[in-house]
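Next up is one chain by itself, shown in structure tokens, the form predicted on its own.
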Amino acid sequence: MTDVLLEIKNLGIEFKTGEGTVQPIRGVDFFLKKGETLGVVGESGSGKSVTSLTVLGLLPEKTSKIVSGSIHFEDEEITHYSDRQYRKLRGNDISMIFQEPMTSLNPVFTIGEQLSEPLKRHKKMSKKQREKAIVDVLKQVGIPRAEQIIDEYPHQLSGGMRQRVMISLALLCEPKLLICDEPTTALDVTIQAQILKLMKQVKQDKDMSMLFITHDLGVVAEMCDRVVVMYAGEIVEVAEINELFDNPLHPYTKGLLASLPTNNDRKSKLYSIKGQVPRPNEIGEGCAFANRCPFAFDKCYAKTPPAFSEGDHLSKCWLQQPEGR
């Protein structure tokens, strides 16, 4: 597909514990389309940031191996890439937003010089052009004063101005994917709101690709075209935005849409999935929801399902098997 910007196949990723080898993430499929920006849903422990760290070949080398599959970006492969060709792929054609801004930004540089890293890394530029091109990008994200705030510490700033400063460290050149990794979780709801608005516009006039990590259905119905369930470091349905929340297939998706909270529900109790995630080590045969499953039979329990499909809706789940039970 001419249109894929990345493409990940089959992967799975071993880490190194106390308790033994664990391995978080089993045989993650999922592309990405160029221009489109593509939801990754599940809730806390189900493979989402270690999926995305993976791309950008942020995890420990010490503690975690990538065991099968691969991942391709622009038709190649960089799923075995050195540290300085990362270097090379990070902040350039690759940049990620982190869901903390107070912790991704270092306390003791003032924004300008963490700004001008990527700019001193990858473009060849003179002083004064660096910091005419982050008085700019700061601009371009809604900051004001920003001749001023460059000289500034992360600490003088409010909790949403931090965040576009990191949209703004990430844009800086210009990449072709953008990862949020749930870029808005520590932000209250009208600053949340002005900054998905932000990422929206920035993705449009960019013609960037995104990525965009999140628990959050609502933030998902906003931002994507696409969205990839995770459960349990696997992938439990694929399918437009649209198709998902008409018509979700797979008893996990059902139960992540029947939680979120409506106008009609408010003197009642908010439904919730019984039980939680499991951790690696506890995965054994079978589905890995099972246990929390309303739905679940005997095969359940016995066979790992593989990915049935409706067009473009795929769903692991062996009520959608064609010839039933």
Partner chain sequence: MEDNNLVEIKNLKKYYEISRGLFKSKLIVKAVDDISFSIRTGETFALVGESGCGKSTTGKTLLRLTDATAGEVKYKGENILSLPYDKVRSLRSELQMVFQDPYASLNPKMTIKQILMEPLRVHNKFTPEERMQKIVDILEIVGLSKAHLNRYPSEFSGGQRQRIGIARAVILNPDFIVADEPVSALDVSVQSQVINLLLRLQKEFGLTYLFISHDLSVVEHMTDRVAVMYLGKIVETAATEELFADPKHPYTQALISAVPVSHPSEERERIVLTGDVPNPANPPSGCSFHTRCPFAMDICKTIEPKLKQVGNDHIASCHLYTEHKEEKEDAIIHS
Second form
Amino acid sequence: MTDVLLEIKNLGIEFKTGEGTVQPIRGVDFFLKKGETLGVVGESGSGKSVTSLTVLGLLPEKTSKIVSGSIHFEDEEITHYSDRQYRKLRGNDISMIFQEPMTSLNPVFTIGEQLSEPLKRHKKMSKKQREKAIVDVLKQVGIPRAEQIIDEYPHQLSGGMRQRVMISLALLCEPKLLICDEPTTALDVTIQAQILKLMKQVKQDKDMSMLFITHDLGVVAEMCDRVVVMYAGEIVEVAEINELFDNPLHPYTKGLLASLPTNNDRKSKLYSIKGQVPRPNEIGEGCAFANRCPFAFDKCYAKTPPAFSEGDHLSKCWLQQPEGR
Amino acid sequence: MEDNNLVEIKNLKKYYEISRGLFKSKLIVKAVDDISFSIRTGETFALVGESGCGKSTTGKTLLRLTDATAGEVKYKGENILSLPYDKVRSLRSELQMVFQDPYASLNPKMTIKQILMEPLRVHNKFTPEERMQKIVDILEIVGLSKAHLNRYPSEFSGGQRQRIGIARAVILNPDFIVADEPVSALDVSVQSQVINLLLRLQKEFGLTYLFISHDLSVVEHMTDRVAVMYLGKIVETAATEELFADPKHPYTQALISAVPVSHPSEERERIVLTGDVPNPANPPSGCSFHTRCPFAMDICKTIEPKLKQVGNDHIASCHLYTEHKEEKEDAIIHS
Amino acid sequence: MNATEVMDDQINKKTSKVKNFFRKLSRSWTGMLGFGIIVLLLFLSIFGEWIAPYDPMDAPLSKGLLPPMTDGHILGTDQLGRDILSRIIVGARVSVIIGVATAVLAGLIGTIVGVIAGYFRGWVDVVLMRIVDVTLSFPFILLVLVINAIIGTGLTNIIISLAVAGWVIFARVIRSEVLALREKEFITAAIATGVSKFEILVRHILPNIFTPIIILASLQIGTYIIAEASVSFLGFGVQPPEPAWGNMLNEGKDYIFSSWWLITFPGIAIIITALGVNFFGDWLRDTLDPDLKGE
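Give me the form predicted in complex with the partner chain now, not the form predicted on its own.
Every chain and every other molecule in the complex is listed next, the one we just looked at coming first.
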């Protein structure tokens, strides 16, 4: 299993809220191979962002705890890491790009100051070397006038430029794993196209692995090698990208793909999944999707389905049970 | 054709003045800069473009939710922008709006009943019993039930709230609805439900929509004609199918090609634009798109192209489709 | 669901709201403490005369300046022989009346001014806010004293002078709330529906500023109680022999070196009250308006 970079096993998280406790993710299981881009797709409340924050040890300590499972990064269990160990990991081995580039940059520091931060912490470099490294990485992500930009503040840049700065920040220490949490959701389509192209190219050049979190199936189709589909805190399906689009097994994935306007005749009624995404406190026994599923039967309401696999294609649905119903 | 137009927008302008302090001249942002289009009865007309292009401002201005700087908006032959405000208020029963953010567009302190009662009360429609019946009916039409009447918006999910927002807009039986990004804040699995609802209501009530969106796949699916906006101007207008099959303006071409693929094996020839959208307070000279246009010529930097017929019911403003010489002379004469 | 069921639903909601209040309160010890102190205070201000062991006005001079725990006087007596515990208990009423009445009056004036300034903007806003700025530039206590000196002393007058000096805080906060609300999409939605300006104000703006008004008022009550005590201490405000914590301090200050209990116990009463009201106000703010919660 040396080619596995990140492996998450049976991960469960508990949040304390004003009303009691909820489990935003339950029994999450997946792995990420070296050099691969793994997509994590889900809607709001699916637990996709919680999963990525857990990997980086960024969950709020007071109100959340890991109740089960493990996370292995390069064959080392990291859920028990101390703050200090996590700090060494973050920015160095694992970097993250967030959705909102404005709020993830500190407005009172110049771009150069923000970019030199991880280098100061993780690499021994002289000031000159640092500046050169920063200008280099800014040029790599296609920022014009890199030498001047380092003295400018975040608010002087456009949304697309800021996201480029975020990407360069993530790339500085040449991490092995790059986690992207909806990196293009806040951007316009033409800018999104630029950024996606850049990320593909950067990934190839640096030989990184990527965990790509998004709700947009189109972006997944463009970027990912394999996909994990999450719904209401659970993984419902894992498959290779073409396999997922050609032969989705879970009714939720099927429904999502069928409801895309491009998969429906113009002006016709779109296929749609009935009902609403459940709130975390509404999830009880059985399959979380059962109340919206057109194929649900008694067993679905009674018992949470395990993962059934067909080669590399996993799905958590009773319909996939080998001996049928 | 002319008689068929429900709404006609002529030379609409909306400029914002930004004061930069006591001794500096005011900055003028041309959010909507001299646009004209007309919406035919019963159709869905789309305004597309990226953030800051002025599409939402257009929607708000033509409903007179903000004051226009110049131009006219003719609704059934009457100019809404020059009517006295009281007249506009009573006209609002025919002109409605659906908002983007279902969390911000419902008053958190009002129950669903109060929210839906308000339009009926304000326009003094029906007797009290009839009103109640109307509210219950409309709730069922949008897929909610009477059990929800005494609940507050915070007890609903985004999709349900958007249904309430839509119910509020259609309860008065309007003729025209401006839908400003009605599905972009919703979860993927709920988006299709709301799109279906809008399509169904259009059939049932004979509605005319102005559909403002940046999501091209939704626009392609549900609209009849499209106008593409860039930096406050319309750069291309065409029937939806024609526009997606044969976009003329380089910006439209880039925009359509930038939409993510719908299947991983799909190969798309993509025009990736360089650079960012310019600052609307300081737009480029000539054609405002020339700084990012892959086909930019010398003339584009100096002379603003006019909208020209480029096909059947298809107009675009680009020098690629104009006789340059004529245009140049024309410009010299005018200047 | 028929009509009675809907009614039941509403009644259930009401009771669950009360339950919800106590459940949330029980999670914060400062909130509980504050709430407890407020309940005690209200209780004393209503039933104080019956609870007090002695008549607070009864002054047997022979029993003057008894130290605490002598002759059945738990907190001792003052220079005129009046029981200090009884005077503190009965004096609670003055504090409660002044705190609540001033908050209501100042809140009312401030809300009206703030709403007008924030909703109508323009020159009205400019004029009103300059008045607020000027008022705020005076030290609060000084302003209260000046007004008090002009209109005279006594319970009603002290309330008036506190409110006249205190409404500006409400005006400021409410104006900014209204300014923020004006830009909310549901207000645009109301305009798009055809709702008139006045109705927007009454139905959409006012209900949404109710929470900040309550929070601010609860936090201001503590300030007013302390201010009343200070003003009474300086000899304005509530006049002796009427028992009030402030004038007890004033009367006791001459004996500060010989008989410490004269000023210590009213002082503690003021501290506990102000603390309790603030604890409760803080909790209320955190619960009703989590956005304002300071980290």
